[in-house]
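This document starts with one chain, in the form predicted on its own, laid out as structure tokens.
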Amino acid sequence: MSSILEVKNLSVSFRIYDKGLKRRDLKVISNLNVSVRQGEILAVAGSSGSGKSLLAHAVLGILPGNAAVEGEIFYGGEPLTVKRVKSLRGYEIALVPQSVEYLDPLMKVGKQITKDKSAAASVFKRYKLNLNVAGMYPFQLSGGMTRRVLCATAVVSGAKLIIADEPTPGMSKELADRAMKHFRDLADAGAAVMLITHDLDLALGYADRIAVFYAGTTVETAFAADFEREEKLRHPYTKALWRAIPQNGFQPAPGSQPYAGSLPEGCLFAPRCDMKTNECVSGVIKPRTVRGGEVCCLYAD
């Protein structure tokens, strides 16, 4: 399947102002790599503060005026630029978003899903809503509702491009493997799903790839079945993550995700690394292809 969206070399710097008003450019992402093909759910996995939000952003143009991006963003093949995105956001591309302050708080909910009336209806069984949530406003909601709600925004929209962001907190387990059976048909029928989350051990029955993002880039972009067995995996990091999962020991790695602003040299992960060598801390480690998987690693085999 070819890719309907391609990051490439992506960097994005936050303009701020220290004590005495110093002004600098704190950089959160750097040298990020990334794909989502026509038909695939591509998981991306990594803890909080590794970029994954900040590049739903990127790619949606909703970054704050204080934002510098580098690199370059393809969508179907053509460059997405600020005015193209313009055009296909809410449409071609659509976000189920992180936060449930996206909703209009003025606005009925059924108003902010569809005009269509039995579209509405349909989707609103699909993820079992009453009918009179329609006529209800945002505060009025649960925090499940509200998330269910923000699928549904997705799923009506018919876009080629769906970013899901965190879509599945506080819905319980069988909603929340609703919600991602959905994200399932969607791929199934030609969409290119790219889901952001913490829940890997979810995604892990429905993505076709993860991405594993670490300090702001990507270390590793595997397929899903890799995630059977550790010695299928490539870079330490996203080890260290599988042995995470509880069925898999929870094991927590030691020391802790470098913070924007104080990021080491080279490979990112290299302080907390058992395998670095000199190499490792000399420069920026580029991406290569490995067992049909991509990752910045250089021991990686």
Ligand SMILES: Nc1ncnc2c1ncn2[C@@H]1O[C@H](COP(=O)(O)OP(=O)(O)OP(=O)(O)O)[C@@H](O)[C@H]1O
Contents of the next structure:
Amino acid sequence: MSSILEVKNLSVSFRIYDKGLKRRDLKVISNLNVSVRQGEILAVAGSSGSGKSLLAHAVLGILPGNAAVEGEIFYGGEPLTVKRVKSLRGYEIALVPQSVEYLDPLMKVGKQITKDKSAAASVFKRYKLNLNVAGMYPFQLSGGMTRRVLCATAVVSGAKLIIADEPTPGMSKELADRAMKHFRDLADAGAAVMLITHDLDLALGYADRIAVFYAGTTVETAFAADFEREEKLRHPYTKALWRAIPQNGFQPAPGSQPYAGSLPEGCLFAPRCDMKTNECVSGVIKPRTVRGGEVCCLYAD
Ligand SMILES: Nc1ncnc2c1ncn2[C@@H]1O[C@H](COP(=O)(O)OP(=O)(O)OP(=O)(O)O)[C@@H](O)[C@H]1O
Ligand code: SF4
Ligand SMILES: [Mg+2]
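Structure of the form predicted together with the ligand, given the form predicted on its own:
Now the complete complex, all chains and molecules, led by this one.
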């Protein structure tokens, strides 16, 4: 199946100024690779600060002005330039943003979702939103309801690429499953869905592949089915995530992700990895294909 979105060697740095107004470039994403194919849900998992939202914003061309971007982004096989993404945003490429601040506070919810009344009615029904919500302003909604409105807004346009950034927090299990099912239906109808989530367990029930982010880079892209058993996974960090899932023992991985600005040399996971050798800490670890998945680890087999 062909990739609708292909991100190659993406790096994002922020230009920041220290106390003495000394300029510094803070690299928050480095050598990140990810692709989303037509008809699939690619879940992006990784802890807070691993670069998930920034990837979404880089694709949509909505990073702040002090961000410098390197690498390549292709959409439908062609480079996704700033000009091109501007014309596709909100139509072919839709975002379910992580922050509820993306809704216009002064516009009634119904108008923000769509002008097409029949499309609005079906999407409201799907997300169990009462039709009178259309006449409300964003501040009148609860958090969970706002998320449902954000999902509805993004998916009503018939987009080919949907990027959903943490679409389910604040939703009950039933509503979260309903939202996931909707993304699944959109993918089955031919869209490409990038689903950014903390809830790996929920995502595994609906996604085709999982991209695992760590400290601003992709360490592994595995098939959802690989999460059936730890041995099917490739990277030590993915295996640690697997062990942290409730039904696999709920064991948190010791240590924490390094901060941007103080990243280690070589493999970014090396300080926490008990398989590390001297080879791991010299130079960038390039992605390799292992058992059909992609992994950035010298010793994955
Ligand atoms: N405007 C900015 N200036 C400087 N650093 C930033 C900026 N925006 C984000 N960052 C940093 O970039 C890193 C990645 O941020 P990002 O928001 O992509 O994380 P995330 O994976 O989406 O986390 P979460 O799961 O909490 O949403 C973080 O360390 C964050 O502090
Ligand atoms: S490259 Fe080395 S340090 Fe990094 S995950 Fe693999 S074994 Fe561990
Ligand atoms: Mg985020």
